[in-house]
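Encoded as structure tokens, the following chain is the form predicted alone, with no partner shown.
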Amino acid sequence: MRQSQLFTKTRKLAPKDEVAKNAQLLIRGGFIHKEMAGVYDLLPLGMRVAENIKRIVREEMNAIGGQEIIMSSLQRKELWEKTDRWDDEKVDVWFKSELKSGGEVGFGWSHEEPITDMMKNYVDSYRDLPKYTYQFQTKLRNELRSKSGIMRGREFVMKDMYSYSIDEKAHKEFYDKVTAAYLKVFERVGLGDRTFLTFASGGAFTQFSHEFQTLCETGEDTVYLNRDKKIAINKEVLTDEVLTQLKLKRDDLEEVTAAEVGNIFSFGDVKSKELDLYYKDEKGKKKPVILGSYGLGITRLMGVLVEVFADDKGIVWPEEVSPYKVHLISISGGNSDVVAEADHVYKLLAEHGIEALYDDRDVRAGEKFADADLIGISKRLVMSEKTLSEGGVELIHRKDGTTAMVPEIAIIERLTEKK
């Protein structure tokens, strides 16, 4: 992408009513557009980051046997009434609407009910199990307050997976696989050393659950962390009973601020009994299916990455989620040879499948560098009269600012080398 053709532009200031750092920087960098409180549009740069996060998550979900689907956001009232989760007193985040033909529908904040009802078409015998399905889908939640940017929105993209197993033993085995897969996701996006499995309340889902909490100064949760055991307890469930269950001592826990980036729930056979999802075992006996639910916020994770890694100049994307592999910047000063060489490098990158954002704009060098710092692409290649005279390009790493002169012949190798 030539930056001159990118329809978005950077801005010096964020909207006055935007208080969250992640949203301020993402708006200024041209990644998102704010529609209203808690509602944001993904722009081209933001789409690329979100798709990179989804790619990582998709790879890890597929690796443990997940099959991708996508379901409707419209929810049948009668289905949720069966499980007693339609009532606003029980679930207070519903968006609901009247149908012109009569009746009421909801807009999906979660999908346990419809996907479990759907599974009745595909599960009859023990031979039909297990089944693991997941989707990337826009969720709608009528949050009372939305002041954390894309970390807590009224509309957001989530990966939700659902597992259907024959018994608790099989369910627990898969539950542990998902836990490991989630930790691998957070490792790949650069948050592995600061994200911890956390014991928490199930809220509108179950009595208890597990969360994945990332240490973050602007997070909304207080958790108590045991670094040695790499486990934490959410403040809301910190009791002597829970400490005993987890074999932890209060004095060994450190109080930290964190942001929830994922959660997993065990529903047991409750949903299956409520929605009549049964299978026949080897002896022909009718038994309820065991359900697990696993959520991971895609746009939420994007916001957390900004909060955790941004510096005083702008966003700093980890390499695996960076919107482009490299930011190519031409500082020509009117020198046509520099422009020609930058065009040549841009084509060279494309020929080797390396996606680049090419700043070919006719603006001052200072503006280009300031925009590059704000946008935060992990690697930067700079072409100038100086680099032209030395027969190469300047490679700059956004994370630590380290620089190196790279001969043109070695550009591809340096950008594709394994660390």
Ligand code: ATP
Given for the second form:
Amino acid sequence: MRQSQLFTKTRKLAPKDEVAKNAQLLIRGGFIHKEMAGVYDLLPLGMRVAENIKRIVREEMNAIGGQEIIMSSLQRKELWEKTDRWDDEKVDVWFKSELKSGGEVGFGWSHEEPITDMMKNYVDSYRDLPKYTYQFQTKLRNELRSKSGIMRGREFVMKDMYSYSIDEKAHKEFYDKVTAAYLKVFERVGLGDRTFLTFASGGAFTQFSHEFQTLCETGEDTVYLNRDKKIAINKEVLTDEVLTQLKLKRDDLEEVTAAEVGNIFSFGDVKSKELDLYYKDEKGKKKPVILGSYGLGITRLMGVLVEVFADDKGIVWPEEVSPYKVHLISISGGNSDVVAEADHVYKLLAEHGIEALYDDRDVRAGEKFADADLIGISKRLVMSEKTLSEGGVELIHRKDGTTAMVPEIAIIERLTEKK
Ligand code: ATP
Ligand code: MG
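Output the structure of the form predicted in complex with this ligand; the preceding block shows the form predicted alone.
Full complex below, order starting with the chain above.
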């Protein structure tokens, strides 16, 4: 992508009413556009980051047998009444509307009810189970507060997976697989060493639900962390009884501020009974299907990555989610040889399938560097009269600023090598 063609522009200042660091930097870098409090558009650069996160999550969900779908945002009132979750007293984030033809509809803030109802069409016998489905879907929630940028949207992208199993044992086995898959996702996006499996409340037939909490100063949660065991306890379940049960001592727990990036829990047979999702076992006996629900906040994760890794110059994307693999910057000072050489390297990268953002704009070097710092692509290649005379390019890592001269013939190798 030639930067001169990108329709977005960087800006020096974020909107005055935007208080969250993640949104300030993402708006300034041209990743998102703010529609209103808690509502943001994803622009080309932001889309690319979100897609990279989704790709990683998709790979891990497919690896454990997930089948991808997309469910509708409009939902039937009747279904949620059956489970007693239509009432605003029970669920306080509903957006609702009315059909012109009559009747109320809800905007999906979650999908357990519609998907469980849908599965009735496809589940008859034990032979039809287990089934695992997931989606990347835009959730709508009428959140009271929205001061955390894309970490708390009123419209946001979530990956939600649902599992349908024949019994508690089969359910538990899959639940453990999802736990491992989630930890892999957080590892791959660069948050492995600061994301912890956290015991929280919720879930039917299980004492706990499990959250994935990432250490983040601007997170909205307080959790109690045991670093050695790599587990944490949410405030709401921190009791002497639970501590004993988990073989933890209060003194070994550190109070930390974190952001909930994922939450998985078991619904047992509760929802299946409410919504009438049964199967026939080997003996023809009717049994309720066991349901698990697994959420992961795609756009929240993107916000957390900005919060955690940004420095005073701008965003610092981890390699796996960086919007482009490299930021190619030509500092020509009017020298057409430099331009020709940069064009040549841009072509070379494309030929090797390396996606680059190419800053071919006719602007000062200082502006190019400041923008590159703000946008935060993990690797930068700089070409100038100086590098031309040395027969190579300058490779700079955004993370730590380390710099190396790379001869032109070695560029591809250097960019594709594993660190
Ligand atoms: P929170 O406690 O932060 O309000 P929640 O427990 O209501 O979140 P879940 O229903 O568990 O959220 O949703 C699954 C995941 O979706 C969360 O772990 C989080 O990563 C993400 N998420 C939830 N609400 C939002 C939001 N308003 N904006 C962005 N991401 C969200
Ligand atoms: Mg939650």
